[in-house]
Amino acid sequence: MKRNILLIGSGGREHTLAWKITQSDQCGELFVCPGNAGTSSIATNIDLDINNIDGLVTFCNKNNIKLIVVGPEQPLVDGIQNKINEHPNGTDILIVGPDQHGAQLEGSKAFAKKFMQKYNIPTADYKEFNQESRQEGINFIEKQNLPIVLKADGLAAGKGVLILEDREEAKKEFNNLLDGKFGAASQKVVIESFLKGIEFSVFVLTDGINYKILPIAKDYKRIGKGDTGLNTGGMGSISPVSFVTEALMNQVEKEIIKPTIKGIVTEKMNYKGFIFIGLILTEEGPQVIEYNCRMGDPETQSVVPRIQNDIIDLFVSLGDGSLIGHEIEIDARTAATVVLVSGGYPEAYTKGKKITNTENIKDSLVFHAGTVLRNNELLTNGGRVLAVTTLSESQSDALALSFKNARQIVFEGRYFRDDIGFDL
C-alpha cells in the first residue's frame, strides 16, 4: 500500500530521514515543508505554515496525507500533534513525534530534570533557578566544583549549555541567562554537577508503552579540533561506537531505557517517537544528560543509513500496535558522518556562496542542511551546510573516505573538523 508523507524540517536530519522514506516500496509522495536543495530532489518541498493548523490539516486531506514525521523539536514543544489529532478533520493522521506534555522532556530542562528524579534515573545533581532567586543561584555558583554547568531550560538551538572553568565567569552568564541571553529560554536557569566521562547517544523508537532500540552513535558538538571552541549544533558522528559494550547497552537498558518508558506510560504521555538520550559514561556509570523528543542532527545522518527496515513500517506500527513485534536489522558496517559549514559559524557567517562537486561524490552519501537552489546554482543557506557519510567496514577507513570527499566539495569559507573519531 502506498502512502502520502507529509515530513517536517529543513535540516540535514530531515534530507536523511527522506532518503530513508523513498527507499520503501510503500512510498507514495513525500511532501517536505520546508525542505532545502537536497529533499528538492527526491520529493516536493513546500512552504507550509506549520503553525496555521486549519492549513496544515486542510493540505493533508486533499493530498491524502495519513503520516506527518516531525524532524525538528519546536513544533512539538509547541504541540503540534495535540492540535492535529484534536482538529475535527485530523484525528486519524498519525504523528511520529510526542503530544507535548511528553516533548517537554526536551523542551524544559527542569521538567526532565524532575522526571528523571521521579523515576531514579541516573543524572547530574542540580537545582533550578529564576529572576525571583537569582541571589540564590550566585550563592550556589559560589559553593560549587568548577567546572560550573548553566543550562537554559528551554530550547536554544543546542547552544543554552555553558560550561564554565571560571566562578565569577559564571555568575556573569548566569546573569546574562536570566537577563534574556536565550529570550524565553532562559527565564529558568538549571545549574548542574559537572559530570565527568565520555558521551554518546542512545535512540529508542516507542508507541508510548513498547520501545525498540536503534543503533547508538557518538556526536562531536565543538567547533574546534581536539574538542575546543564554541558548542556547535554538531560537526559530525560516527556509529556504533565501540566503547559501548553489549554489557553497558544492557546497563543503560535496565537503568535509564526502562524506567524512561516507565514514566512515558505513568505520565500518560502520548509518546509515538523518538526518543533521543545523551549519556555520558562516568566512572559510576552512564549517566543521563538530556532526552531530546527527536532524532539528533547529525547522528541522524549516521544512524539512519544503518537501519536496514522499512522506516515505514516501523513508523505505522507506532500507531497500530504493531511495534513489539519488530526487529531493528542493522547494518554491522561503521558510519562515519562529517558536517561541512560556513565560516563563521557557530558565530556570524554568510549565505549565499556557490556550492560545487558534491555531484562528483560517488562512495559517500551526501545529506544537505542549509542549502538552497537558486538559478539552477546550489548555494549556502546556513551554519551548517552538509554532511557527508561513509559507511565502511572499518571506522578508520569510513573516517578516511568521509574526509577525503568533504575536501572534494568546494564553497567559500567552508570548515569541516578533520579530527572526527580521534578519541574512539
Ligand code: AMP
Second form
Amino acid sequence: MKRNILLIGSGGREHTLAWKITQSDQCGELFVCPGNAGTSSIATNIDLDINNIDGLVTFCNKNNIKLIVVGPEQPLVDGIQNKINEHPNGTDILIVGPDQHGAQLEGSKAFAKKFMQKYNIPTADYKEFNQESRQEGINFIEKQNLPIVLKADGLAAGKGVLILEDREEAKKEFNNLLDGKFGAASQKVVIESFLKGIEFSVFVLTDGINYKILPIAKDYKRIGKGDTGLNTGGMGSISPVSFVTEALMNQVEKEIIKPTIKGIVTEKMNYKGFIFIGLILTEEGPQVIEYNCRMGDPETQSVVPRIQNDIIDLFVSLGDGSLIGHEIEIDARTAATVVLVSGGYPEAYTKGKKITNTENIKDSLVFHAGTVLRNNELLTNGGRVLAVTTLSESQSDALALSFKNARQIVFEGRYFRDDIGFDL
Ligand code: AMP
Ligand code: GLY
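Could you output the structure for the form predicted in complex with adenosine monophosphate, given that the previous block was the form predicted on its own?
Entire complex below, previous chain first.
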C-alpha cells in the first residue's frame, strides 16, 4: 500500500528522514513543509502555516495523508499532535511525535527533572526557582560547587543552558534569566550540579508502551577544534560510539530507558515518536543531561542511514500496536557526519552564497540543511548548510572520507570542523 506522508521541518534531520522515507516501497507522495533544496529533489516542498491546524488538516485530507512526521520540537511543544487529532477531520492521522504533555520532557527542564526524580532516573541534583524565589536562588548559588549550571526552563533555541565558573557571574546571569533573557522560557530557572564526563546520545522509538532502541550517536556541539568556542546546533556526529559498550547500554536500558517508558505510561502521555536522551557518562555511571522529544540534528544524519528497516513500517507500527514485533536491523558500519557551515556561524553570517560540487560527491551522502534553489542555482540559506555522511567498516575511513568530501564542496566562507571523532 502506498502512503502519502507530510514531514514537517527544514533541516538536515528532515532531509535525512525524507531520504529514508523515499527508499520505502510504501512511499507514495512525500510532502516536506517547508523543506530545503535537498528535500525538493526527492519530495515536494510545501509552504503551509503549521499553526493553522484547519489548513493543515484540509491539506492532509485533500492529499490523502494519514501520516505526519514532525521533525523539530517547537510544533510538538506547541501541541500539534493534540490539535490535529482533536480536529474533527484529523482524528485518524497518525502523528510521529508526542502529545503536548509528552513534549514537556523537552519543553520544560523543570518538568523533566521532576519526572526523572519521580521515576528514579539518574540525573544531576537540582532546584527550580522563579520570581518569588529569586533570593533563595541567589542563596543557593552561594552554596553550589563551581561550575554552576543554569537552565532556562523552556525552549531557548539551544541557548538556554549556561555553565559558569564564577559565582558572581552566575548570580548576574540568574537574575538576567528571571528578568526575561529568554522571555517566558526563563521565567523559571533550574540550577543543577555540574556533571563531569563524556556525552553521548541514545535514541528510542516508542509507541507509548513498547520501545525499540535505535543506533547510538555522539555529536560535536562547539564551533571550534577540540570542542572549544561557542555552542552550535551541532558540527558533526558519529554512530556508533566506540566507548559505549554493550554492558553500558544494558545499564542505560535498565536504569534510564525502562523507567522513562514506565513514566510515560504511568503519566498517560500519548507518546508515539522518538525520544532522544542526552547522557553523560560520569564516574557514578550514566546520567541524563536532557530529554528531547524528537531526533537530533546532526545525529539523525549518522543514525538513520544505519537503520536498515523500512522506516514507514516502523512509523505505521507506532499507530497499530505492532512496534513490539519489529527488530531494529542496524548496519554494523560506522557513520561519520561532518557539517559544513556558513562563515561566521553561530554568530552573524551571510546567506545566498553559491554552492558548487555537491553533485560530484559519490562515496558519501550529502544532506542539505540551510540551502535553497534559486534560478537553478544552489545557494546557502542558513548557518548549517550541508552535512556529509560516510558509512565505512572503519571509523577512521568514514571520517577521512567525510572530511575529503567536505573539502570538495565549495561556497564562500565555508567552514567545517576537521576533527570530528577526535576523542574516540
Ligand atoms: P542542553 O541544552 O540541556 O542539551 O545542555 C547543553 C549542554 O550543556 C549539554 O550538552 C552539556 O554539554 C551541558 N550540560 C547541561 N547540563 C549539564 C550538567 N548538569 N553538567 C555538565 N554539563 C551540562
Ligand atoms: N544535536 C543536538 C540536538 O539536536 O539537540
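Positions refer to the first chain, counted from 1. Here the structure is a predicted model, which is why all the values come from computation and not from measurement. Rigid core here is just the name for the largest C-alpha set that superposes within 1.5 Å across the two forms.
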Is there a C-alpha shift of 2 Å or more at residue 226 between these two forms once the rigid core is superposed? no
Is the shift of residue 181 between these two forms large enough to count as movement, that is, does its C-alpha move by 2 Å or more after the core is superposed? yes
